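Shown here is one chain on its own, the form predicted alone, set out as C-alpha cells.
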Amino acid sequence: MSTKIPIGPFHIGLEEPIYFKIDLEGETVKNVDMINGFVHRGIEYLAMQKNFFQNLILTERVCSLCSNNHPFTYVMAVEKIAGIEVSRRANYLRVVADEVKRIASHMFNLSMLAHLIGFHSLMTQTMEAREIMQDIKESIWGNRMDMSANTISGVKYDLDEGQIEYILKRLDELEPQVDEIIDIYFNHKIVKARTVGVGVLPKEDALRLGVTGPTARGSGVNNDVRVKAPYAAYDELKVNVILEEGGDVHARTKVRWREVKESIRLVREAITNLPEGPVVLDKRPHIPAGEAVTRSEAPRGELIYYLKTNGAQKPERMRWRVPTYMNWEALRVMIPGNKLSDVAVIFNSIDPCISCTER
C-alpha cells in the first residue's frame, strides 16, 4: 500500500526550510518531490543598489557558514575587472581565513549528522571541539561567524608573531580531538548502521548532474576548484584532494573529516611560511567597465560569481551560482529506495544551504 508523506517546510529534522513530498511503500521511499522558495531575500537586486565596497558586507551575509567565500569570490571578480594584482602575503592570509572557515563549517555539518542519527554525545563532542575554531575566529577576526577578512586589493587584517603562535597552539589542541572523533565517525557501529549504504550517489550520476564539493568527492569525482583552477595561494600550498568511492552518506562524512585534517595542515603551512609584503593597496582602485567570472571552493563546493560593471561605482549586474544549486537534483537519486527515517540524514549529507541558494 502506498502513502504520501509531507516533510517540512519547517521541521525539527531539517536543517533548512524545504518541503519534501514523499511517496512511501511501507517504510521505503519510492519517489520524492522537492519544493523550495521559502527564504528568498532579493540580495542579487540589492547588490546592484550598493557600491563595490558596500557589497563586501552584503555578500558576506548571503550565508553564515560560507560567509568568507562569498566576499572572497566577489573581490576576485572586482580585481579581475580592475586588473589588480594582490600581494603574496595577502593571498596567503586569504587562504588562512578560508581554511579556518572550512574547518568550522565541516565540523558543524558533521555534528548535525550525529544529531540526526540520535548520537547526541557525539554531536556535543564535535561541537565542543569546533569551539576551538570559533575561538580562533573571534580572537583574530573579532567575530565568531562573519570574519570580514577580504577587501578589494587584499585583506583587512595581518598576523603578527603572537597571533601566529596562538593559532598554532590552538590547532595543536584541536588535532588530537579531531583524530579521536574521526575514529568514532568512521568505525562506531551506530554511525555505520545509519550511514553505510544510505543515500548512494553513483559516480556516473554525480558526473551527469554536475554535483560539487564533498558531495561529488564522496562519489570519487575529483573536482576541487583549489586544484583544478588554483587561486590566491593555493597553487603554492598544494592541496591534497580527498576522494572516497562509496558514494553514500558514510563516504561524504569521511571526505569532510579528512578535509578538516587537510585544512589544518594548510593553515599551519600558510602561517609558518607567510611571505613579507603589504596586505592591501594604499589607494582605493577605480573599477572600470568590464565583465568577470570567478570561482572558489566553498565548504559545500564550487561557488561562481559573475560581475558586470560599466565604470560607475555600483555593479551593473551581479549573479552567483552556489554549490547547493548543483547538489540539489542529486537528492532525487539519493533518497528513493531508502527508509523514511533516512531522508533527513541524506538531506544533511549534501550540506544544504537554502540561504545561499534562494538568497
The other form holds:
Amino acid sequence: MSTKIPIGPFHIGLEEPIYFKIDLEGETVKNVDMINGFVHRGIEYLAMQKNFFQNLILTERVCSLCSNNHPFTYVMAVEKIAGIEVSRRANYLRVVADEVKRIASHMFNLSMLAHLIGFHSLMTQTMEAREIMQDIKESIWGNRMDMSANTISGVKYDLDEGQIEYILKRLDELEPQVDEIIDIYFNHKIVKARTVGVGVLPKEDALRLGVTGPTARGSGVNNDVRVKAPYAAYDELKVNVILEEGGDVHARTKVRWREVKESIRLVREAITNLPEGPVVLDKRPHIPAGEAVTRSEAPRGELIYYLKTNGAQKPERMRWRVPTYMNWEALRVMIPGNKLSDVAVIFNSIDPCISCTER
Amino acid sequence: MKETLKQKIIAELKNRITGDFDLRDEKDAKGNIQIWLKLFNRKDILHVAQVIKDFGGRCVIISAYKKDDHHVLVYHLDIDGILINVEVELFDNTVDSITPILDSANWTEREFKEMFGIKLVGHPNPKRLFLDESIAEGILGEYMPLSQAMNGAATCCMWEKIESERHKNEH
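Switching conditions: you have the form predicted alone, so give me the form predicted in complex with the partner chain.
Now the complete complex, all chains and molecules, led by this one.
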C-alpha cells in the first residue's frame, strides 16, 4: 500500500520553506513532487526601480550565505557595460572576500549535514571551527554575513599589514581543526552509513539537468566558473577543481571539505601576494546603454547576471540565476528509491538556497 | 583551444539556422568568449538548442523583458565555458519550448511563462513554478501585497490547504 506524506516548513524534518509531496511504499520513496513559491518577493522587479548604486545594497540582500557573490557578479556586469577596468589589487581583494565566504558557507552546510544525521557533537565542532571565519569577517568587513566588499569599479575595503597578519594567524588556527573534522566526515562509520550510496546523481543526469557547483562536481562534472570562464584574479591564482565520482551525498560532502582546504590556500596566496595599487576608481562612472552577461562561482555553484541598460540611472532589465535553481530538479533523480529518513539529508546535500531561487 | 571550439560552434550554427540572423562574438581580457546571436525567425531557436545539445552544452538561463509592445527573450547557453546569448523577439507572444531538447531549460521557461504570460508550445510540464494559481499570469510589473503573492500567505493557511487536498484525495 502506498502512503502520501507532506514534508515542508510545518514538518519537523525540514526547516526550509519548501513543500515536498512524497509517495511512499513501505519506507521507500517512490515519487516526489516539489512545490515552491512560499518566499517569492519580486526582487527582480524591484531591481529595476533602483539605481545602479542602490542595487549594490539590494543584490547583497538576495540571500545571506551567497551575499558576496550577488553584488560581485552584478558589479562585473556594470563594469563590462561601462568599460571600467578594475585594478589588480581590487581583483585580488574581491577573491579574498569571496573565498572567505565560500569557506564559511561550505562549513555551515556541512554542519547541517551532521545535524540532520543526528551527530550533534560533530555539528557543534564544525560550527565552532567556522566561528574563526565569522570572526575574520566581522574583524575585516564589520559584519558576520553581508560584507559589502564590492562596489562599482573596485572594492570598499583594503587590507593593511596588520590585517593580513591577523587573517593568516586565524587561518593557521583553522586548518588543523579542519583536518581533524575532515577525517570524521570522510571516515566515521555513522557519517558513512548515512551518506554513502544515498541520493545518487549519475553523471549523465548531472549533465542533462545542467547542475552546477559541488552538486555537479560530486558527480564528476567540471563546470567551475573560476576555471572555465575565469574572472577577477582567478586566472592568476590557478584554482584546483575538486572532483568526486560517487555522485552520492558522501561525494558532495567530500567535494565541499576539499574545497574548504583549497579556499584556505587561495586566501593565503592572495593576501601574501597582494599587488599594489588603488582599490577603487576616484570618479563615479557613467553607465551607458548596453548589455552584458557575467558569471561567478558562488559557494553553491555558478551564478549568472544579465544586465541591460539604456543610458538612464536604473537598469532596463536585470535578471540573475542562482545555483540552486538548476540543482532543484536533480532532487527528482536523487530522492526516489531512498528511505524517507534520508530525504532531508539529500535535500541538504545540494546546499539549497530558497531565498535565492525564488528571489 | 577555445578559439577552435568557437569556430566549430559558429560554423554549426550558421549551417543549421534557416532564417536571417545577426552574429558577433567577443573576447574579454581573461580570454573568455561570448557569442551573441539574434534570430529573426523564432522557430530557429529549436535548431540552436539542438546544436547546443550536440556539443554537450546546457541552458544556463533565459531572460525575458518587454520592449515597446512585445516581449524579447535572451537565451544564455553554455558550451564548456563559452557563453552563447541568443536574442529572439516575440511578436505573437508565443515561443517553442526547448525543454524537450535541453532539460536544463525546464524551470526558466516555466518562469517566463508565469511572470510575463508568454505562451509556451510543447513544454512537457508547463505547471506554475512560483506563484499561486489564483494569481493571473504575466504578473511581473504589477503591484501585489507580499502576503498574497506568496503561495501560502501564512503557514497555517498553507497547512489548511494541504490538509483539504489530502482529504480530497482520500475520498
